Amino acid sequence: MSDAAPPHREATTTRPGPHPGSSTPSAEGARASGDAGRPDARGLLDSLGPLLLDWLPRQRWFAGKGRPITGFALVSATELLPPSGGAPGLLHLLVHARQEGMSEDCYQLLLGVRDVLPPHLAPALVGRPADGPLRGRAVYEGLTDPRLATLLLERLRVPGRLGPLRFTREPDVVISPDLAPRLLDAEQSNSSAVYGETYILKLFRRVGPGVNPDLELPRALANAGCARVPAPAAWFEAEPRHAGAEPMTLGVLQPFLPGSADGWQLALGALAVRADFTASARALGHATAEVHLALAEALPTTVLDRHLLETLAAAMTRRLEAAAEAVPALRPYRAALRAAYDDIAAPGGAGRTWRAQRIHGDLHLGQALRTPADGRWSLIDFEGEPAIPLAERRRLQPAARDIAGMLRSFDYAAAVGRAPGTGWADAARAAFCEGYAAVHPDDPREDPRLLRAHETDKAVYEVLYEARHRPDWLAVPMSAIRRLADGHRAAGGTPV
């Protein structure tokens, strides 16, 4: 993440990028599983195990930074290519790691395997295993390599099985073979290659059961015609390892939006010669609008009945009770910020009814690019925040969450850019509102009582944010909770 960036992932789905522990870790587990493309099992982990405890915390896509490994386990291990003479190998391998006060996570590791590694390919070596099948081998990061990117492609253009690998493509894609693939280096919590300015693969490290909605959501969004989003044209998945448990899903193929922008670069770009952005924000409102309504017509949907609304509000105030505890600037404001919480608990006799969805769960300016050509708002990356366990970012939502989360970025691009006053993230704002309400039903500003909601909740968490990892930008959530604050008051909320 850059120092200007608002504390969200980097979106880098579909066009070039924007915005140690003292002991050896152990390979409990190591099995390989299925039977084609499988290496030597016995020993692979323990000889790559002292290498991945120096290398996988320095990745970027690491989740468990700071915290010491104590062992790995491995799940499967895939031979997509056996190393042959001086040409390389491509190992597949789904590892968990295991850390002190963490939860078990899975990565998923794509390892290129050469005798001698050209000098180009010097800076993704994990390291020489000292014994084990792999011993005196170089192994490096496999998707830096161009030969093993291609591979990768060809897996997908040809779909099929390995071992427990699931390689599946739309019946009516068809995929070239002479796409050259080049990494983007952009991400923090994934990795995507492009091939030919045609198609981009997003390959997820952090990986679990279940479909993830980035695959799940886009392709039900094309299923019912919204051309808001890049149909996903392949994808891969691990076979579950046990009966009744679901697939992974291990990597995307997605159309590329080459010479697109995303709305944070937009934006920036507005604000520096101080041009208008409110038609911009209006088109993207619009296009949030379509994609929320065809996810609610092509997924199941539900009302926030008394208990789903109080249960949604004391989430919301334990987030913000703990970021008190946490940030004392933020004690002055508790009960105004509670209060906007206890007002969608307690709608009362005159409340409206609200309805939960599947929504992008993650939306800010980042993920949103405009085509040159045309004009055109698409929103990317459906994944959700991949800290939140994928079953919670699977949940039906208020559709509330994704608008407040660009009303937030509008917030953060105005003072990124330097904006005087509150003018132009005020115009953005009610302008994205408009075109939103131009096309869906609920406007949200008729009944904003989820709205604010919400938004104090992002904005909470952009405080807790700020403080630990960026103090200096403290004072742009710290102006939205003020404003919040007062609203509430103004409207005749609980005082502080």
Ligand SMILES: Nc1ncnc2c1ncn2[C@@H]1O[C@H](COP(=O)(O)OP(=O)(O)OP(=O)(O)O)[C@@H](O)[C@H]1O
Given for the second form:
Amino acid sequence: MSDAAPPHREATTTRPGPHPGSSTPSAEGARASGDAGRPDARGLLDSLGPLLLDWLPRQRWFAGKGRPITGFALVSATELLPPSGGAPGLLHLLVHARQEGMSEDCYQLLLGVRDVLPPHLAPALVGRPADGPLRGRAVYEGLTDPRLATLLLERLRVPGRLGPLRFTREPDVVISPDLAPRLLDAEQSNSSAVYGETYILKLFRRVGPGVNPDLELPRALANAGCARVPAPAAWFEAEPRHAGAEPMTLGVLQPFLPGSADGWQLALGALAVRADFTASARALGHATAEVHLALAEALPTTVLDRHLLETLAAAMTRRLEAAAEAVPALRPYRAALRAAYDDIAAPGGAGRTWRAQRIHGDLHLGQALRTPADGRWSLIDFEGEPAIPLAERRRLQPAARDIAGMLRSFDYAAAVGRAPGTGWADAARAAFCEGYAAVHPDDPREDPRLLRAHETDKAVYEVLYEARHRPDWLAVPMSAIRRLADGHRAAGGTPV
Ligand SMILES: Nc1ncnc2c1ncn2[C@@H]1O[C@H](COP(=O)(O)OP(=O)(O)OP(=O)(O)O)[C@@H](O)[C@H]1O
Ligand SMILES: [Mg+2]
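Same protein, different form: I have the form predicted on its own, so give me the form predicted together with the ligand.
First the chain shown before, then all remaining chains and molecules of the complex.
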């Protein structure tokens, strides 16, 4: 994600906080769970720990930046390929990183091991352990090595187990063995490798127990016949460490959409030449509605009863109060914004039945890809906001939350693309809702209270984010705050 992109998730790279003095990391709880080629787990982490201490915080997918790592614990170590002769080895590690003041995060590492590192892999070097089983060898980021990335695809092609790792392929999918890999150089919170422009493997970096929604939802959508999402072809997981625990999703292989561009790029491209974007926005609304309908069909839904609405409004109000404490510019709008939340919680406030369902959870222009050949939109990246705990991300929520995310994204695109006035964003938002309503029985414009509350919640989050990290950008969400507050004062003015 570039600096100019909207803050669609908590800025894990810049999370502020105290910076306690660094302490010596220690390897604890080392446990090799591999049966085949099981490495000497404790010795391994003792020797890798000092290298990881330096390397891990420099990875863009490392979530706990700004706080020193105080210790590592090995969850599992699996040798996917033992090094032999001049050929590289591939080591799969799940490692808990302990940091002061933070819950422990589990990271997935794929480490290449070679005696001699070729120059083109030099930038991928993690280091050379001074002792332990890998003493003196070059340990490096394995996905950057085409031989090792190919090996991973081979594992996915031929389902099976290796130690705690379980590789699964959809039975009707045939994956060719001759797909050349390339590591995607995107600013992302995971790592992705593209194979022969045919498949893309997303390797989750911060992992935890429970199926990742980025596997769960696309699979459910594919099974429901929804073609708006690349259908998982294969995936791999770590098996639970004890009975009753859930497996951890580690990676998902999906069809690659060649030549596709994401909605953020396309919107900026349109803005640069003052081209119309309403047709694209309408089609995107259409696609989003199809995905929401299919998710509601395939997975559980619930009616948002009074209690749930009160809980939702209370959480939004808490976030508003906290943001207003931190950002004085918000305070004049506090009452009007709070009223938008009261609207959904007040007795009789619902006035109609709102439903909650599984949703995308982090929808914005960057999560939509359009393929050039047919101009069709697909949605990607269903993992939700990585900063939010998995159980929360898998909760049923109003579809309005996704719609609000996309509407806010149009505002950010207009600001980055220097649209004159509000016309471009207003037209894009209206077209998106129109496209949505053409497919979905719930027209977001009909009763805008739930959507307004979600759009307000998102804009409040953005205000806090921008005030903390990019004060120059504060004007973008603040103009939405003014619009949303005025919309409420005008008694029912729609935010779209
Ligand atoms: N099926 C696909 N076809 C083509 N490109 C894709 C596909 N899936 C993902 N991409 C590309 O890879 C990028 C990263 O994918 P994705 O958003 O799933 O990763 P992520 O690590 O969750 O990113 P983020 O940190 O932004 O949430 C996308 O922005 C897109 O450019
Ligand atoms: Mg993501």
